[in-house]
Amino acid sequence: MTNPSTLNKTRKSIANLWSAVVHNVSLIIIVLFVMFPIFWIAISAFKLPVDVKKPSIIFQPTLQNFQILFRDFDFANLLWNSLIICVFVVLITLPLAAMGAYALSRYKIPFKKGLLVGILASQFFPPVVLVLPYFALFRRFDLIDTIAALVIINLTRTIPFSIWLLKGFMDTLPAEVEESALVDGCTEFGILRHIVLPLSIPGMITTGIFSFILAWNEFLYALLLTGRHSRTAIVGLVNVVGERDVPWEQMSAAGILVMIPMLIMAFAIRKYFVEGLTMGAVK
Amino acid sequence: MRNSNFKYVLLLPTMLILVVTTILPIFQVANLSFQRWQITRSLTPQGYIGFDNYIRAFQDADFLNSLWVTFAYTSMTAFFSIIVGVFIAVTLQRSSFWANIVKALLIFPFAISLTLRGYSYRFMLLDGQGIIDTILDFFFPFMSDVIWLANPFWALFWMSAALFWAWGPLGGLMILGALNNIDRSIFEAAKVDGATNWRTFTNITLPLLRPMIMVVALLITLFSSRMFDLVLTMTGGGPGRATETLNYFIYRVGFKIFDMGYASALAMILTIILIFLSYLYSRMLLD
């Protein structure tokens, strides 16, 4: 006969073992759920057309798909366009959004709540119908099919989101330092420049990368408003897919090209990004 | 709170850009929504017709269908995202070496463009050839006849899957943050009182997570109700009109049928719905 205390211990260790099993199985399920599609696109990019529709992970790898993208679809140029657009978007978004967010975070502003809601609400206007007004606007300034046009369009999206993210971040910075600097005779611009901005660097990096990803992945306007001179990599992806008899191996290769830079960036800001999104909610 | 005129200097550039690129165009669209403008007839609007475009919308079966599809799509996405999110949060709450690594992966799907997500899922769902189709046919042989994207229900489901693939993990991270903010002693007290894990979860954890779950749900609602990219890349609105969201319907009216007046009215209707929703959202975030 085993005595009751050993029995209890055995029971406890079985329970522990069981919860460890559940924990690890759950982890495996999560990893499969999150990573499997990425994994599948990644390996399909190196498959030959004959292999791409077979559910096998053993195949003769090839770089042919990437060669086709750069040779026939001008992907080097498309990636370059996307990069330039995103860099300009970030460079313009950050200072403007930082100024706006700072004003909304520290100053008394009439109808502030309404303003914040309005900035957010502007993002939910159906983008499709804005294509026509934009087309008219850009034609007036002779900006059709230019990088500049896409930069401007992306700003309408990145600035509002960045203001929200940065305001949440700045709200958490202590205002006392600024008040005492003000008393000591520092100008308001000086405070922004020498106290707030250095403290906001993590928030600025997060916001900058978030804007970069947003602009890189923008699809509708890039599709409807670009031509030969300003086409982005995402539109290139659509062109690769075409209408029928989709070359899935080339689609996957193009997918890799547009996806990898974004995965790296998102990985870099993962911690701050979630905090930024939930900032207002947790308090 | 300070109150000098410097704030206007700070806000001016942003406001200028928003007025020129968002507010003015929205007023233009609002103005167009009261006019007849079929581009196939002439390149300029064909005169004011009052509320005709709005009245027409509510008599248009395609519009009502797209309203329903958008609603079904949005709720489906929110529902599954939250299930996935809560599952992830509860799993990762227990910290372990692997849990930390898994946590770092969760942001990935969100960074992938919707365009690519749509194509990838379409590729993986190809009947008899796609990897998801192959795996599901293996485990559920009775479903091997289903052509996923040609079935009204499943097409909507998979379009939603391409979205909750990203929102589930992201929501999970957000809910995990809230979970870690809950005072540990509450769980210990429940344990001392002899509550089972499941009862602790349903009676204590979930109610405490409710505010964050609501925030996640509303974020998802706002993002998925303007869905366009996935419809274009996965289904083209089909089979029939089973996956034609409001935004895609507007696209079809504006750029396939070229009825810009009607498209503008539809846009205004969608905007009013969404402003109402973002009002709810901001109430939750700001109060």
Second form
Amino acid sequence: MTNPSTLNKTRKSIANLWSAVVHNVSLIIIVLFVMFPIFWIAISAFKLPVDVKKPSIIFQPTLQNFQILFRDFDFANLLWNSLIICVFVVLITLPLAAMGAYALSRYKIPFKKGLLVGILASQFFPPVVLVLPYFALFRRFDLIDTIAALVIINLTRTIPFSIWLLKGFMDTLPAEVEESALVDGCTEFGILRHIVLPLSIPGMITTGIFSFILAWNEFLYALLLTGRHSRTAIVGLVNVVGERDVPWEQMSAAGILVMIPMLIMAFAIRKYFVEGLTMGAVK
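Starting from the form predicted together with the partner chain, produce the coordinates for the form predicted on its own.
So it's only the chain below, everything else dropped.
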């Protein structure tokens, strides 16, 4: 006769096994669903025009599509423009957002909640509504088709977002350390510089990544307010489309070039990125 406890253990083991199988199979399906478009774009970038519309992974690889992008579409300059814009945006956003987030996190400011809502509400306006005012303003100061114009526009998007993100992170930092530093004679700016910012490195890196991605992927303003001198890679990606046909192999190559910088950056600092997200989400 079978022991009831042994039977229960067997049933639990079978249930755990099925649960693990379902969990792993679900993860595999999700990963395949997410990664397949990237995989298909990656292989399409190396296909000839005669092969790109064929549903096959067997083909003769070529670098012709990348050569066309750099030769006919000046993609090296477009990537350089995007990189310059993103670097300046991140370098300006981080210190300004850190000071704003620290003030909102530590100081008793009148109407603080209303101010936070106002900072967030500034992002509610559709970009197309602001194009005309920006165009008139930049034309007045002779900033149309310049890197500076795109940096300014992206700062209006990244700074409010970064303040909210960093405030949530700084709220988790222990205030006792800062109070001890004040007792020892440290100034408030010294506390921010020597205590808060070093402790906030994961959050700063996370904020920098999001700011970089926002600036890199910005399309509407870069399309309407730039010309030959300051056009970005995202706009160049759209310009690859022909008048009569869509060269999917060149579009795929351009897509890979646009994705590579973000993938490299995210992979290089993935440890701090995950830590910054998790620490800033829990008080």
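Under this definition, the rigid core comprises the largest set of C-alpha atoms superposing within 1.5 Å between the forms. Positions refer to the first chain, counted from 1. Just so you know, these numbers come straight off a predicted model, no measurement behind them.
A.B. asks: Core overlaid, I14 C-alpha shift between the two forms, how many Å?
C.D. replies: Rounded to one decimal, the shift is 4.3 Å.
A.B. asks: Once you lay the two forms on top of each other by their rigid core, how far has the C-alpha of I264 moved between the two forms, in Å?
C.D. replies: I264 C-alpha displacement between the two forms, core-aligned: 2.8 Å.
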